[in-house]
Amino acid sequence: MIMGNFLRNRKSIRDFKSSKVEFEKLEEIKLDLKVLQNEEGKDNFAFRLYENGDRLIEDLSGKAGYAGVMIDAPHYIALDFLNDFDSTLIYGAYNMERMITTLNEKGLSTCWISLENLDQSFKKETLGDSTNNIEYILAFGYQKPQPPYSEAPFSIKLGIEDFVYSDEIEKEIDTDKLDAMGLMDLFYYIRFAPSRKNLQPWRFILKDTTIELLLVYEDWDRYQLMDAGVIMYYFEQMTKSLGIVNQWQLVDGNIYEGQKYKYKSIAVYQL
């Protein structure tokens, strides 16, 4: 699975070259953002490109990034939520991951940066009065050369049996069933999808003809919905390689009580 290998090797980059992306490539990115905006964003979310990263670095230093350490990059893309619908958070993140895939195909590296804890008036002053609600920006550019002996930080990934259930919440899946349905590789690779703080909050319930997506509901934060958007994007891309061309359908979001956690239902995928 090409997308599976991409996911396995996908990583956030924190060390970018200071040199700007070539003019022609930036023009391509502007067009890519415009297409995504027109096709998917409309009145729900907007992508805003900040070509001069130096200004944002200066304003956000000590206020955003990892533990207040700003990620220095030559350019940034802001994800601006234009309304407060759950679906906007979900599909905003979904389409930002689409954009990350596009940037990676152009040889560029990326890193999500949270602005959740910043005052709204400060964000407008920094990012522009025309913005509505920017909670995340994406740093992008060329990665600095890495020493040949350097290793990517290790992060533990859930086993398939930990996040895929059979027919009902927390009922262990029979991996032979996944093999027989041709879904073993899909769930193996989907584990490598990024999530906030690497918490991997998504869970799947496999039924006869559908798959239900849920999020662990403990210590609920609405921005976890963005994790749903990310996993939905990669899931759909990977099922295409299996000859299944379908889309997730959002559901009402009922809350279920399990023995381990509470869960919020997000979407259903028809096999």
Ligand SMILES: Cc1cc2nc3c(=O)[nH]c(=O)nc-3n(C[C@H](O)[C@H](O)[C@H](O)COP(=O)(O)O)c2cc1C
The other form holds:
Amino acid sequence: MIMGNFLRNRKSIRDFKSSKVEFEKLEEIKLDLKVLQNEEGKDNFAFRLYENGDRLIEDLSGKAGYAGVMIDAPHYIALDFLNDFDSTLIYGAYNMERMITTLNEKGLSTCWISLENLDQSFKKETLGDSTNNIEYILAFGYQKPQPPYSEAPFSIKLGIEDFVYSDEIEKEIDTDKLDAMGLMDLFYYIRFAPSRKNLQPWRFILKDTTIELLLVYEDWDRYQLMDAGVIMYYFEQMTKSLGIVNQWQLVDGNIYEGQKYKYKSIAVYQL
Ligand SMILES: Cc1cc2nc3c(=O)[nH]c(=O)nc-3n(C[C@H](O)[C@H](O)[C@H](O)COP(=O)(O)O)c2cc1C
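Which structure goes with the form predicted together with the named molecule, now that we have seen the form predicted on its own?
All chains and molecules follow, beginning with the one already shown.
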């Protein structure tokens, strides 16, 4: 379960060495970004590489990230939304995670940084006039060595029973059923996917031949769709490793009222 192990170890890294990534690696990354852009981004989203991270650090310090905590890194990749469709947020996030997998394979670490509340004209000044709507950047580079015996920071993740339901929302899943369907590992590992503020808003309803993806619909802002895109990517990677090759189909979101929360339906996966 290679993808599973990858996910288990996948962490946001916030301490980067200041040294730049080697020229050859950066050239490969540029090529990877170009391919992803042409195949997936098209007219919906664009990836923009900022090779000289120092300039962004100076401008975004105290402004970007949670409560203005900018993450200093030698390089950044911005995710530029070219339109306002929900699918653009979802697949923008999906493909940024795809890029993160590529960067991790090259020995590089990453962390998403939110620019959600920054003024558009300030962003254009900082990130370039030709950009459209950059709401997220990705810090990347080499992780600073950790002092020996230091405890690696980790984020608490939901238990499977907290986000996987049977037939209807909030109906407890029988884990034997998950096991019998060969889906236990998949749900065990995708919990390690990153999410904004580690809110883990995704929920899954397992039906006979489909799985429905929903998001908790409380304090809703559109950016929660980013978390859907991220989890959809890892779910598809995990199913691929189980020999199921299918893709999520987006749906026009019903809202469900549960006992605990309201939920918005996002996508359906045919088993
Ligand atoms: C769309 C998105 C935006 C994020 N924005 C930030 C951010 O602004 N600052 C930050 O430190 N981490 C950010 N993160 C990282 C999450 O906080 C992190 O994934 C979560 O806490 C779980 O930790 P882990 O990635 O180490 O498992 C973001 C993650 C996502 C998916």
